[in-house]
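The data below hold one chain only, encoded as structure tokens and taken in the form predicted on its own.
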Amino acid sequence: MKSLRNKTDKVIQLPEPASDGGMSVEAALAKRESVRHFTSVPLTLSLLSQILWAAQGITRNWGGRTAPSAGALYPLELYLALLDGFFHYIPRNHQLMHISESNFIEDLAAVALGQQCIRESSAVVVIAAVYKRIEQKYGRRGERYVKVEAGHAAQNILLQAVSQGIGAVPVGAFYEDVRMVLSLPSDHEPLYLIPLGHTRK
């Protein structure tokens, strides 16, 4: 992938993703497996792009996305990891906004309880929750319902891994650390990452 470090515009525009791929879903099930080691080939923009768009990706002209969400309220917020440095995903406009050139996978990976599976990625998804956004309708119950979504969201990269040829895997293991690391807002609690790479056999 050509570095995206160089770039000197905040807001890199996404490739357009596909909506209609090779593999059906159900290939994609029973493909599907949790993917540890690596190799150290970069992933393309393309790429990233379509693992970012399955995850949030906006469907609807109204502004409905790929992964349900209680209230249409879209409490997650997603986060990329890259060698080339940190990005913030804008769904509605299927961007990427420059953060940092900082490489925080190896940090990632040292709060993560020193997984290695980190430290050999290509990229991490960071999945974040700002419950503040649906709690005001559902009160207490608005924490359930954000973890349900960000298990949708989780379970969307990973069948779009599949269906790109790639390795994911889940990872909920992790200290509170992860938000200073990445200097995420104060009301954005990190949930899931999701380190991803080209599968070293």
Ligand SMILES: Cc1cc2nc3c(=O)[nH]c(=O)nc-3n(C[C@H](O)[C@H](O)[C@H](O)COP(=O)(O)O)c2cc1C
Contents of the next structure:
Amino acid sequence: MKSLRNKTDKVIQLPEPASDGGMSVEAALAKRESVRHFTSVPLTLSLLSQILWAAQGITRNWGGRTAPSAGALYPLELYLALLDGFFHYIPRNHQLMHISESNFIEDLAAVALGQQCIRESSAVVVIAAVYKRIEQKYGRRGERYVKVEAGHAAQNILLQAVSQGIGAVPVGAFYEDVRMVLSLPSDHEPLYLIPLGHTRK
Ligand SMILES: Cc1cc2nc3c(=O)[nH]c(=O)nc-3n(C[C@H](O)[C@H](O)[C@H](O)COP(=O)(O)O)c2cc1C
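Got the form predicted on its own; could you also share the form predicted together with the ligand?
Below is the whole assembly, all chains and molecules, this chain first.
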């Protein structure tokens, strides 16, 4: 894969995601399992594009996305930690905003109880919640909605990974320090880490 770090501009246009092809939902459901061992071969930009689109891509003219959202308020933000940098996904234009040239994967593994599945992965999707977007309308109920929505987005990633022939595992065992490691805004709370990669048998 062309190194993302060599891009001079801060915004990377992702390749157009496919909206057909791949395998049936039934086949993906039947094949899905947590994969925790990966080769060191990085994922292509096309694969990453497909994974991010599956989680939060825009599929409707009015802004509707691949995953449902209570009140269509979209309180999730996706970040992507790669071997050659750290990125923020912008659903509106299906772009990645380049935030840092640092490889945070080892640091993420450290604050996730040293989990080897993160250490071995070449890409980690971080699903973060911005509660204030939804609590204005739903009050305390909003927190529950955000967490349910993160599950929708995560499952989309897991099924899309199966369909693309790559491995993934949802990781919830990590400390609050994830936010600090990634220098996320104070109102972005990491909810889920999803390390991905080519499966090592
Ligand atoms: C909320 C949640 C948190 C999880 N956290 C971790 C984790 O931190 N590390 C890990 O290796 N697997 C984690 N898993 C994956 C489960 O261990 C896995 O789904 C379970 O063992 C069933 O296996 P399967 O996914 O292959 O069906 C998590 C799953 C869920 C739903």
